[in-house]
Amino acid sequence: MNEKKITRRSFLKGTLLTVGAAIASPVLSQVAPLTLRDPSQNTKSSEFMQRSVSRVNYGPSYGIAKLNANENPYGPSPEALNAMNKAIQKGSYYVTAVTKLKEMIAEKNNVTPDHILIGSGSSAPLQWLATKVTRKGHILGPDLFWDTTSIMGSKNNQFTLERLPKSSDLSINLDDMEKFVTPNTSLIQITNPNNPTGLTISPTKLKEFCKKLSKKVLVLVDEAYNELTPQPEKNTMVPLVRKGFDVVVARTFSKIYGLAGMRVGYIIAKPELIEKIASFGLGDYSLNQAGVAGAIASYNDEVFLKFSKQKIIEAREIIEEAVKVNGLQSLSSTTNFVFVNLGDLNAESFRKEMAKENVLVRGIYRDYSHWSRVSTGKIEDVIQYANALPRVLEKIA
């Protein structure tokens, strides 16, 4: 039997068939030609897109000031929007450049790239992380820290989270950490500096408890706030990496880098731990090509990355200050939001309020009810709670 060859020729000369032989041809002369129309001619469903299009809010609201998810409101950097343009020209396709991402990340920490995973958003590889260990034993965690991927993570395993007792001054105490290390404990998780408190763990003391307590059992230090505290090469326990601890160290591009809503971020661990990891995610498919490129254009953008702190240490002083003006005291912090004592007031109170008056903070973490977090949104976004903060106290005293 003679096969004939389809070829893109040949399909093409099929499809300009004369009248005549669609006639002959009783199969073809009922299939009508496909044509390609612009969707912008439909005059009513072109105005109704550009309608609904315009209703859409990808940020606040103007004349909101959100001050309730550490966001960098400066960002993304020029160079990233440039690059992230250019990148959704080829959404089309899956991410191809995420080897690039890599490669930089692991030449300036002084790693080779299998050291690296790249998730969405440091979350990603935090919970895969999560889900791993506790098949096998507990995460043990400050009372309080940022706990969303350990809950995630655990959420179907037999092992889950255990907690510290509260500490009077809310810092995290290694050596009460070190004591309640037990056989079934499979990782111990550190956010540093911490969120929600701010507070920063020393250096020193902390590489010491890494070292000796990685020995036992795998530790991970949130790094998500490192570039934003005064000496960043210095709190960072990436050395310890470097040197075969067992010591994962999570970053993200969602903080000073102004890229949350474009979710990247990643962890840094030895190869095999690397690997086995990322056998939880979905790899380079759970990413996406704007994400990727604003985060290759923001990583060395120091310009950009020395305006921002500029600007978010400016913002947190504004805070500060509003708060010792209203008769409150607040954490210590060295990153983007501030944990203010209320007293005796209640924090869902105030929070609820301070929407009132257009000011989103977060309300009640855990059982700590008299504590809020304001982040460090754009200076007319600080100075708004500044001024309504004195309206709000008086109301819900």
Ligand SMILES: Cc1ncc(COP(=O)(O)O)c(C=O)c1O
Contents of the next structure:
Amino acid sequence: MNEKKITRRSFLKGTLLTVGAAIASPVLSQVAPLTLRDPSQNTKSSEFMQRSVSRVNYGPSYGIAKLNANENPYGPSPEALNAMNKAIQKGSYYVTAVTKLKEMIAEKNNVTPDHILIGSGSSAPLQWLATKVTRKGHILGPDLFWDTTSIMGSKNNQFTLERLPKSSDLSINLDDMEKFVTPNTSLIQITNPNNPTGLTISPTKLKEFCKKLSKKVLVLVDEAYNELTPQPEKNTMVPLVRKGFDVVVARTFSKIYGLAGMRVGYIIAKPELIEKIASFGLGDYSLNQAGVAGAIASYNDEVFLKFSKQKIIEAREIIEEAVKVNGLQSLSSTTNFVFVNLGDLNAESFRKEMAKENVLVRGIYRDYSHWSRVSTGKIEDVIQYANALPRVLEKIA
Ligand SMILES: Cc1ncc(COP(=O)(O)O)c(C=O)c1O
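Same protein, different state: after the form predicted alone, show the form predicted in complex with the named molecule.
Complete assembly follows, chain above in first position.
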């Protein structure tokens, strides 16, 4: 297999050129190959680009493309950084600004603050919820979804996680889900868009499903990646919470907000349910000054959110194009990651060889041994992925 070099210019031109076209173009073939994260090459004047260069030392080491945890490397936003710097000076005091953050989230979602439970990442309230429900019955989830908190939360309880059978296209089959509900099901858990597949369920179908099933059993919709979908408002199940259905929605500041390391996330549900779930965790005491200040500062920062979303889409298109050019297929993603079908190649061997190229991607999920998840990092990171791809595929073939 011939090595196909992708240059910064070929992808940053605005219109996405195919890798093949980039190689064929006499102009582009003269463009020097990308030098990874060399600050002197950065000619963009936007605040975010400047800042992302000046922060080089705080991210992954120079030359490492960290594409394994669905983070937003353009965060924290400038506003969040300022707010967090100020907040650490209040580090000797317990955090009191959680009330303000709750009010902001409530206002945006058109609910009252007692519908909101904030924790150290959405993992915290999700784990409290899993702990609560698995005292009485099992959690029903798809075969493949973000199952970390349902597994952790159900440990030491009588019931745990039951999964649907595999679906051939890796989508979540809601009809199947309905069939698998038993009197022992105490929670249905859906990740939408799903991780690691990146697939989004039709909002109309999901709404109908939630309305019907929540009359029998509590339904959790984990919307960690909702803001990245083309129409977040259409895809969210929050309106059902507002109408009083037994639906819980989870959201996080770890993804588009670029605050994964600051650990702030929340769930939205009926006040009486929030009260019950809250009793399984430490609530506000699990939070810290800087994280809450960063979340408040970035929650309504439309400039930063728009910038991040654009960059994520740009990076995703580069990944998708590289995958296609190398004869592979990926699932259609509306998130900051892409699930790539490696055909008959093993995803763990792929991960190891990619790591030797300083490209970090996820290893195997459960028994999906030929699927590899790659996150959208910075543009230079995904170009590094695209350039390493043919070499690695050749090695492990
Ligand atoms: C779907 C989904 N939900 C929740 C989380 C947990 O995120 P956090 O605890 O950082 O909010 C993740 C993390 O990757 C995720 O993918």
